[in-house]
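Just one chain follows, in the form predicted alone, and it is written as structure tokens.
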Amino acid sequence: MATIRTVCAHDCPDMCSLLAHVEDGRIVRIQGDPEQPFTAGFACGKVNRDMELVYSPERLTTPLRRVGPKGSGAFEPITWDAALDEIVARWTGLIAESGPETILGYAYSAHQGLINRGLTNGLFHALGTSRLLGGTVCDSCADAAWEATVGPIGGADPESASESDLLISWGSDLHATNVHLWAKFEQARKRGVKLVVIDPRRTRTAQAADLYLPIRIGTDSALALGVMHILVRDGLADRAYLAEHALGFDQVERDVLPRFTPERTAAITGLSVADIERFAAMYGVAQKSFIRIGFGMSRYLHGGQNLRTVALLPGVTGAYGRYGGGAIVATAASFDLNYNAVRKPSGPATARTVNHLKLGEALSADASIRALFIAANNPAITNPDTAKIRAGLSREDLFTVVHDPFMTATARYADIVLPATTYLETEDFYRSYGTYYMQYGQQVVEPLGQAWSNVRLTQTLAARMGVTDPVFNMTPPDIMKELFRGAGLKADPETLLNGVAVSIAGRSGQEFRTPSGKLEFYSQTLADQGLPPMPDWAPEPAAAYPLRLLTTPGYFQSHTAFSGVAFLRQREGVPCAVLHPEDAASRGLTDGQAIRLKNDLGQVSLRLRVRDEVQPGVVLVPGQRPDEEAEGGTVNMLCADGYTDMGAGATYQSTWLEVSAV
């Protein structure tokens, strides 16, 4: 038996290294690599069934071509001949006829490999299509929030909870997203450390507390505000830090801080005004508090302005100073390569713009984009207003090709499907978005069918489409070469390819890359944007409906890219909304039933589940499920494609609805 060091691509910030036991060309097991220190010898519970993913009985194994009404499924086996010439075809045809801008191609996160999704992408600007502002359905939000707070830098290194004295999980499930934190976050329990939680829903994360905060979606720049309010009141800020790493916390405690009293706190977030000065009580002492800030928070209305304002609580106690101390959101940007040679190797400097959330607006009837190509995503399900989506994507006009391993929702959709490998079947280079690692993962397994990997596809197009820039012949590591030329970030690239995972974080404090080059209270520039450049919180327009959405990752089906897995599906239960027994019983319903959610945008239906783990006034709609899973429809029909206040990000929290018996 063999056993292979690879690195799981999912959307995930943990990145784990693993190792894939493989017998007679067959991956028979898949567990933690005990050489990471991060990853600590375990796997989650998804990802330990890969092998299942890989030999899923739904895997599309050839290329297809639809017969049938779009959105029906109705296709017949292609060979990739045939395939390529009609995309290649098409493609030609429309660049003569109406130019490049036409086209629409992207690759997204369903695989994080910087290769396999930033090669495709340089595909479409070396051609000069239109090109997808990606992240706006995810991160955009958080990262210009903290952007403009801390700098284009990663936060804390969450190995160093280890050293922390204070644990605070504010809006993030580890249990779902993030295992391998809750880890380290239990042996410094072990050493008495205590946890605060805050979160709309309790989690498990949150059951296993020391103190748990069931905080009102919205309301987190409310709470650290007031947390700021009680650690000046009581003399608790680190003057001396602030006065030498800080910009603008004067004019914050001034004109904002007085607002925030523990009572109108408590007014706003719906917590007691005995947790709320319990919470900045702990802060207040701790010099090495350590805040993990999950991405949810941001996905708000003014979910920029929430994110930005807990994000500075650490400059008021000086914790960013300290090891062990600080926040974290996100590491890649510290990751400085070359990624450019990779996802712009030529190209106009310009094109036009699709944000992602907008996807559905720019394939309506009267846009100009015409062919459509996605690899490693689902914005049939995943979009905000994913009916305008569906709808654009009805177009007969539209040529559009998908590469995925499964026939999605978006799939279904599509005019060619071509089947695409698991991250299993590939190897790639990894750096991660939640700790300072970087990995090369070897391929363990040969494709299975006649599955192509995204470079494969990606390299086979240029040459066709006569592309002719020296990245698109290259080999994996070759192209992983080509990411350090030049870069910020010094490594030798041949020592990677022996799969090790190398870690590029320090033991020193919080460094601050605003224009400042301090922790800035005041930014400028978000001032030049027109936006608040201190911290505040201002409540949402009036809703048309009464009850407030809630969306997060399943334990078992965090995204669509594991619904691949009939026994992870089977765990996860049928896709369901949870309500709080008040608000079942004031509709007279009851658990186990159909219920279907409604409001401007349309409506789905999902089986209730009667939980007190939400707060009332709240619907729980927890992971992303194919629609077909469901009693009817996919939750995200009922998210309008607004902005957030930074970032131009999707406001999926914002969306508010009625619920009734089916």
Ligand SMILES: Nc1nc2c(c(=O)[nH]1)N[C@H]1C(S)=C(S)[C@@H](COP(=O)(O)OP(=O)(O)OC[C@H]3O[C@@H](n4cnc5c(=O)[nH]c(N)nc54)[C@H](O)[C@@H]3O)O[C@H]1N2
The other form holds:
Amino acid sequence: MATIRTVCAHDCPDMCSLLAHVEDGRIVRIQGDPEQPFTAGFACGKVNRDMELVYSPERLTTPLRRVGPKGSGAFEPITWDAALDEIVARWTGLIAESGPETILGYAYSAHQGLINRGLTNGLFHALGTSRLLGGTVCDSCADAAWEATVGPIGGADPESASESDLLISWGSDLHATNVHLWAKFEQARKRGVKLVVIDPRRTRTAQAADLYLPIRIGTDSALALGVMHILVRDGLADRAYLAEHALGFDQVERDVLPRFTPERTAAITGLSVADIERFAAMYGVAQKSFIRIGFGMSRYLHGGQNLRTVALLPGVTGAYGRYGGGAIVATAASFDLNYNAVRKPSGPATARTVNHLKLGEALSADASIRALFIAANNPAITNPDTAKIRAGLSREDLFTVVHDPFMTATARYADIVLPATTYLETEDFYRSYGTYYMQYGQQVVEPLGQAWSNVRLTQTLAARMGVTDPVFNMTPPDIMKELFRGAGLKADPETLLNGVAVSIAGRSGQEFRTPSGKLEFYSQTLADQGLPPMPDWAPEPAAAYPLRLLTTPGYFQSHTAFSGVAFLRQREGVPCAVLHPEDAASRGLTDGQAIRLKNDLGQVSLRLRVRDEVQPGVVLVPGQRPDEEAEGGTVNMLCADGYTDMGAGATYQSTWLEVSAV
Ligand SMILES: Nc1nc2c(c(=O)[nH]1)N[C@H]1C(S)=C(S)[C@@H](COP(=O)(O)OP(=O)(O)OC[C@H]3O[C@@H](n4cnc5c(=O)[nH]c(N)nc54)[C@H](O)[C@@H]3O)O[C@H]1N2
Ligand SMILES: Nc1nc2c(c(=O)[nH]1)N[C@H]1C(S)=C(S)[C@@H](COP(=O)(O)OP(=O)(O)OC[C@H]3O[C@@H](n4cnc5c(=O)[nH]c(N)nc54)[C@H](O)[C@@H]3O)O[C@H]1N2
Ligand code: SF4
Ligand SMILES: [Mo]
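May I ask for the structure of the form predicted in complex with the named molecule now, the form predicted alone having been displayed?
First the chain shown before, then all remaining chains and molecules of the complex.
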């Protein structure tokens, strides 16, 4: 039996090092790598079973050509040659007729490898096609808010959490989405360190907390300002740290904090004055408080302001100055690599850009995009306003190619579907977005059937389309070396190619890379964009429906990427919506019945779960589940494609709706 060290490529902050055990060319077991300190010897409950992903009977094994109406899922197998001939003929014809911007092609985040994801995008960049502004469905708002406050640099090292003296999971369900950080938290808790969880949902993480604050959705900035108010009132602000490292705290103290008394903060957040006082007291005495800030709090109209205000809090106590203290949203900005070598090998400096959230609009509003290529993304489920996406994908004059290991809801609309490998059939270079590790992952087994990796497909298409940049002829190890060429980040390629996980974390406090070089309580950058320069809280516009959507990652899912694993589908259970007992009773609804969720954009049917895990006035829909798993439809049919205040990101949680019996 051979044991091969590789890296988990799923979209997850942990970026685990894995050991895959292979017998007769088949993976028989996957485990966490004990030699990688953060992975610490275990993989999560999803990836432990990734053999079932690789060998799922639902895997696509040959290229397919559509034979029925778009969306029907009727296809016939064709050869790779026939598929490539058709794609190249269509693209070449369209480019000759109307120019390359008539094509939109991209890979998104389901393969986190910098080469498999980056090179696909590099091909379309080189061809000069329309470009997808990715990440807006996920983290662009959070990133922009953090950048305006702290700068383009990663946050606290998650490994430092084991040395903290107060742990805060603020809008992150660590058990589900960051389970190895949870393991670090547990180490610290063994020393008696307390855990505070701030989340509108009583998640598993919240159930384990010493103090759980069931905050009202979208009111985190008010809570953070209320805590600052108490810290100032009680003389717990670190004046020396603020004087040296912060910009504009005096103005916030004078103009904003007086309005956030504990009473008003309680009224806005739905928390009790006693709980707010208790949290502020814990935060005020801690020296090394560590906050994990989740993306959820950024996914609504004022999401940037919300997240930015939380990110200011560690400046008030000086926690940012100490290893083990501070806050983390992500770490990716700290990896100074030559990404352009892979993502932008050549091509025009500018081209038409399509925000990921507006894919539906770009496909339907005008018909100038006539060819679409999608890899590692399932927008017919995961994008907001999925009805608009599906309308666009249904256009008869749109030539769509989807590359995926499975027949997804999106692939059903394709003209050509190409079978993709899973990451265990690829090699790649990775850097984490939730830790400071980078690592090279080996290919574990041969591709299943006729599946091709993103790299093989991209390089083949590049050759056939006449794109001659050298990266399209290099092996993955050589492409990795290009990522380091001229980059700020230095590493020994041989060490990496040997599979060693290398950390770039230091032990110093938070560095600020804002224009002032300080933590910006006052942000001129935001003022210049017409946004409030100082943290604050404002109510959202009045809504036409009584209930608010809370949408969270599924425990046994990563969006839809595990939909092809029957066991995980079963563990996740029937797609459901959770209502508080009061809201269910007032509508005459009972646990287990089929209900309809409805607003002006559409309606979906799910199973009702009645639980006090959410507050009254909220409908929780865990995970993004494909239609065929549900009673009918998918939750994103109810979400609008509008933008957040910062970073043009998704506003899934500014969705209001009503619920009734089917
Ligand atoms: N199991 C699993 N793991 C995953 C994923 C998955 O789908 N499943 N997805 C991966 C991806 S792509 C990403 S981006 C990350 C996301 O990982 P996180 O950043 O941890 O996840 P979020 O979607 O932000 O949701 C986290 C929590 O925020 C809470 N929340 C929602 N709104 C608010 C609010 O207004 N205030 C506060 N305080 N809390 C709020 C939700 O109840 C939820 O418990 O996870 C990754 N890991
Ligand atoms: N309502 C609501 N919607 C959300 C969210 C939410 O919290 N609530 N979260 C948002 C977030 S954070 C994100 S990141 C997005 C994610 O949205 P998507 O990017 O659509 O995520 P996945 O469902 O993981 O879909 C990726 C597809 O890639 C395929 N795939 C996996 N590996 C490979 C590979 O190596 N090559 C190729 N070619 N394909 C591969 C998978 O089979 C799957 O079909 O969803 C967003 N949508
Ligand atoms: S915790 Fe995340 S990185 Fe680790 S094995 Fe699971 S999905 Fe992969
Ligand atoms: Mo994401």
